[in-house]
Structure formats: structure tokens, C-alpha cells
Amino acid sequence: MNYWNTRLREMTEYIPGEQPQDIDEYIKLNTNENSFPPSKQVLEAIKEAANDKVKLYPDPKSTRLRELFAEQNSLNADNIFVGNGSDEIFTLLFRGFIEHNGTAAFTYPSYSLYYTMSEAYGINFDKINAEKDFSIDLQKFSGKNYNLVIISNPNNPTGTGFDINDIRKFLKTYKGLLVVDEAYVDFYGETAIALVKEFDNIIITRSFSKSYSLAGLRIGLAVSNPEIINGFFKLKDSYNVNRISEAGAIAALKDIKNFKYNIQMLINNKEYLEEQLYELGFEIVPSKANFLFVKHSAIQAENIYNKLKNRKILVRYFQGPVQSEYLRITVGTMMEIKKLIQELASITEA
């Protein structure tokens, strides 16, 4: 650590979810990937990319991907950025757009690599409180003069959401710059991007690790108004997606049919989880996400982690207050969520 500069040594460690080597003697419900893999026309875009084009750069801009997400949205191509996975975008969102002796907000619990990308940068920022049942009321941010209000819509690691009249609502007096992180949108549909035809302080994040299965590939985006897109190319990489990752996104987006049906069985099983967990004595957090956030009413969260784990099988437990007397599950396979539940049955029992 000698040469760490101060605030390197004191930002907190983002910690993502445990990913072991041996990751096929688990059952992985811990960071919400999709349950469900990509469809065969979309590894066969990714092999077909894999070719000897892989010598040269790919397109700076991720062209063809941004217009085709324009389409399919009714917006312009200029309205689009694509970036290395939602991560990249907020990273350059604390690296250009709030100044450093201005102030963030987010609500708490949430993605903390929110504060821990004010820390890396040294952005002072404020965590606005849940209710206690998990809601957020938006006018909350409105005591201080915030510079960049981040939420998450569904809200993670909740799984509870915003209402887009309310967020409207905000936007029509707050002066800052909104980021709404939409990472989990798709599952219940209730997008915010009408809003930057309304707005010029608003961002959309969408992420393609969740619904469209690509977690690997590493692809997000950001959408807003073009002056905004254009500070993202401004401050981005030169190269920041590669070539393959934009096959496999742009074949995510044109094959629907398979989008909407792994959709579809995720809430299915969703819910078969949810009715099985309350039959085990577990409260479940309302979720408009793929994953549930969940306590039991007599037995400690951390101490159902570490019997599942011991068990191979991965769910997430979080420090901190509040957090800390839940479990987040990720909506798996009807196989793999009946081995959790005679699992989970077999520790309450105990």
C-alpha cells in the first residue's frame, strides 16, 4: 500500500458476489444471473463474431447496437451510449458529470457500488433511508440540494420499485442530474425512458446481465439526451466494447420470441418460490425483480447463508444495518429452486 494515494486507502471495497472456482459443484443464486442461457441464435451470433475480424478494433461507437435499442425505443441513436456494462457507466458518471465539491444522494439499502464510486472519486454523498417497508419516497431528495440523485428501479438489492408519475413528479422540481438504474426493468416492465423526451436531467441505465442472459459479455447502456451521450464518449475508453460482446447484444435484442419467454418462466418460478418460502416461515419484500429479499421469522439470516453454502448453494448476504437480517435469492431453475427449498425446509425443521 505504500503507493496508494489517501483515497484509495480509505474507499471501501466494493465486494461482488462470490463467484468460486468450482462453480459447478453449486447451485448459484447469489448474483442474479439469468437462470435461463442465451438462445441458440445468439451464441451462434458470438461464434459467428469470433472470427479473424478479432485482429482488428471494433466500432468505437457500438453503432449498429445503439440504433438498433433506438429503434426498438423510438428514440435516436444519439439519445444512446454503450458502455462496458452498467459498472463502466457509472464510473464515468462520477469521473465527468458532478463536480468534486458537489453532493450525491442514494437511497439505502441499494447497489452500494454507488458509494463506494463517490468514495473512489471523492464525491461526499448522502443515504436516504427506506421505509420500513422498503419504499422510497422520492421527495426525500428534495431537503438538500443534490447534484446527482441515483436510484434503482427495481430497486436492488429490494427488489421494490418506483411509480414513472412519481419520478416525473420529482423531475419537474428537482434541478440536478437523475440517474434511474434500470438493470432489472424488463422483468415487469415499467420503464423511465419516455422521460428523456420530457427531460434533459435524466438518465436510463439498462444492463443486459439480467434479462438477456449476457452477464459475460459485459454490455450496458446508458440513455438520455444527446448532449449527455456525448460527455459519456467524451470521458469513455477508446475501444470499451468489444466486438463480440456487440454480436451477441444485437442478436439478444432482434430475438424476442426467446427474450419473452425466459421472462415468463422466470416470473413463473418466482412465484412458486415466493409460495413456497411463506409455507417455510419466510418474509418476502413485494419484488418487481428477479430475486427476492427475504428473513425468516426465527432463525438469522447470516446463519441460513452459511448452512446453504455449506451445502453448495449460494444466496447473498449483506453487512450493514437493516440488510443484514435478509437473504437475497435469485430466481433460479424449478430444479434448482426445489433443491433450495428441501434444503431450507430441512434447516428450519432443525
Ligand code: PMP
The other form holds:
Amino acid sequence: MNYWNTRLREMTEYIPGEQPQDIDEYIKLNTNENSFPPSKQVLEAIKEAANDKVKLYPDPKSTRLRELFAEQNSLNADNIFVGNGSDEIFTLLFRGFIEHNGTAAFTYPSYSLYYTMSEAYGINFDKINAEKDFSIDLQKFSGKNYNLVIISNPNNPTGTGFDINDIRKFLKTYKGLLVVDEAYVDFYGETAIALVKEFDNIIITRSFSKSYSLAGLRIGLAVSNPEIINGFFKLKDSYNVNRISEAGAIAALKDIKNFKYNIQMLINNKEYLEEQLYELGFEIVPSKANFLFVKHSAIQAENIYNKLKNRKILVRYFQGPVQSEYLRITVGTMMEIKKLIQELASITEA
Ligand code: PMP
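Now show me the form predicted together with this ligand, since the one above was the form predicted on its own.
Shown next: the complete complex, the earlier chain at its head.
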């Protein structure tokens, strides 16, 4: 590793959920994608955009998508930045917003990319541990003068959430940058977007990978005041969002009927999955997202994960304190859930 710098050598690698090559052989409930496909209209918009114009660079600012999202959310286009997935937005935050001797804080457990990116850019961070029920008092972030706090609302992997009034209360005294990662907000949560008009130090991030069934297109948004949004534009790669992805995301935002139907189906399926898991002896953390964080009363999580994998069902197992006692299971289609429950019944009976 002669050509790696010290930071690269020492940083912990982000481990994404498995994406097997023979994907059609698996039931995939490990990366919180949407098990339902995008609508016909969205797929058609994507196909239509795959034309000879791909010889040209895309709009460097994804103007049409920003204008549409702004219109739907009573904002202006200059409140919105479009990223190559919300992951790109986190990268940019660490690349250019925080001084390299600054300190960040994130909850634990949470989306581990925050820790990885912090390490990659040499920014020190504290992990604020959740309580036994996975709730977190935001005032715990008031102890030090953190330059950056990221909370995931609802939180991955626990599915728990923060109250918007608690976020507002926190912002009244906090002077650093607060990022509220709303990748899963569409499933049950309440958005903190209104706070963008009240405070100049909040950024909301959104993802098209979950509720819009477009993980493969890589589209994420940052919503904030124009000054912060300009910072993202200054920092980003020249053409960070491609033509085809922008066209798909625009069609997805327009297709409100399918979006709502899709969300309702997932909520119904989640309730069914919860009932079935309770019957099999699982403890379930109340979830506001499209996944459940669960633990069995008698069998170790890693053991269940391996047995399911042998049966071609992927769920997520994380190493690390507390979270290694749990499995994270993405809510799938009814067929996927029934197969999962059938296999879990045979594992727990054995
Ligand atoms: N935030 C959270 C909390 C997530 O779980 C994920 C997906 N793993 C992301 C952001 C990344 O989303 P995107 O696909 O938009 O990069």
C-alpha cells in the first residue's frame, strides 16, 4: 500500500450489504431497497432519456428536478442540491464544510457511512450511544461544541425516530451544522423541511433509493438555505447527476399516485411481517421505516443470518456492540415475506 496515504491506510472501510451477482436466485431483504418496481411511467421516462443526447453532458445543476421538488415542497430551486445518491451529499459535507480539525458527532448505532466518511477526511467524531430502547435525547449532542451532527430520522438500522419539536429545540442552542438524513422519511416519518426556513444551520437529505424504488439510478437531495446549497455546487464533481437518472427522478416525483400506493403496500406488508415475527418469538424495535430491527429470544442473530443466507434469503447482520444482537430485515413483497417466515419457522423450530 505504498501509494495510500496514512488516513486511507488507517480508515475503516464501509461495508455495503451484499449485492450478489446471481441476484435473481435470492430474496433480497438486506439493503432497504424497495421490493416494488418503479411505475411504468417512470420506466418509460428512463427509456426515453436513453437517446442520442447521451453524447452531451447533462445539466450540471439538475435544474428541472430541483424546480419540481421545490414546487412540490413550497421551496425555491436555490434551496435544493441534487447528488449522485444522498451518499454523495455526505461526501461533499466532509470534503468541504467542516474544518479538518473540527469535531463531528453521530448517534450509535446508525448509518456507518457517516463514520467512514469522517475517517476518510480526517475529522474526529464522537459516537453518542442510544438508550436500551434505541431512543436518543438530542441534548446529549450539546455537551461539546460539535461542528457537525448527523442524525438519521428515521434511523438506520433501528427504525426509531426523532420528534421535530425536539429537533427545533436543539437548534435553538446548537451552533454547528445539523444534518437530518431523511432517507426513510416517506414511510411514516414527519419531515424537518420546515426548519430550513427557521434556521440557517440545518441540511435535510433525501434519497430516491427507498420510497421511489430508484436505488440503481443514484439520486439524492440536499435541502437547505441558498448559501449552503451554493457550497455543494462549488464542491461537487462537474456533472454529478446523469441525464437518465434525472429523467427517472422527475417522472417519479410526478407519479404521486403510484408513490402513495407503493408506500401504503409497504406499510401493510410491514404490519403483517411484524405479526408473523412476534409469533416466531422475535422482539421488534418499533420502526418508522421500511425495515425492522429484530432479535430472537433464543437464537443468535448471526446464526439466523447464516441459515437464511444458505436458503438464499439475504437479511442484514452488523458486527459491533449491541447491534450484533439484532438483524435488520427490509420489508418485501407479500410473497417474499411469506417465504421468509416459512424459512424462519423452520429455523426456529429446529
Ligand atoms: N442514509 C441512510 C440512513 C441510508 O440507510 C442510506 C442507504 N443505505 C442512505 C442514506 C444512502 O442513500 P442513497 O442511495 O441515496 O445514497
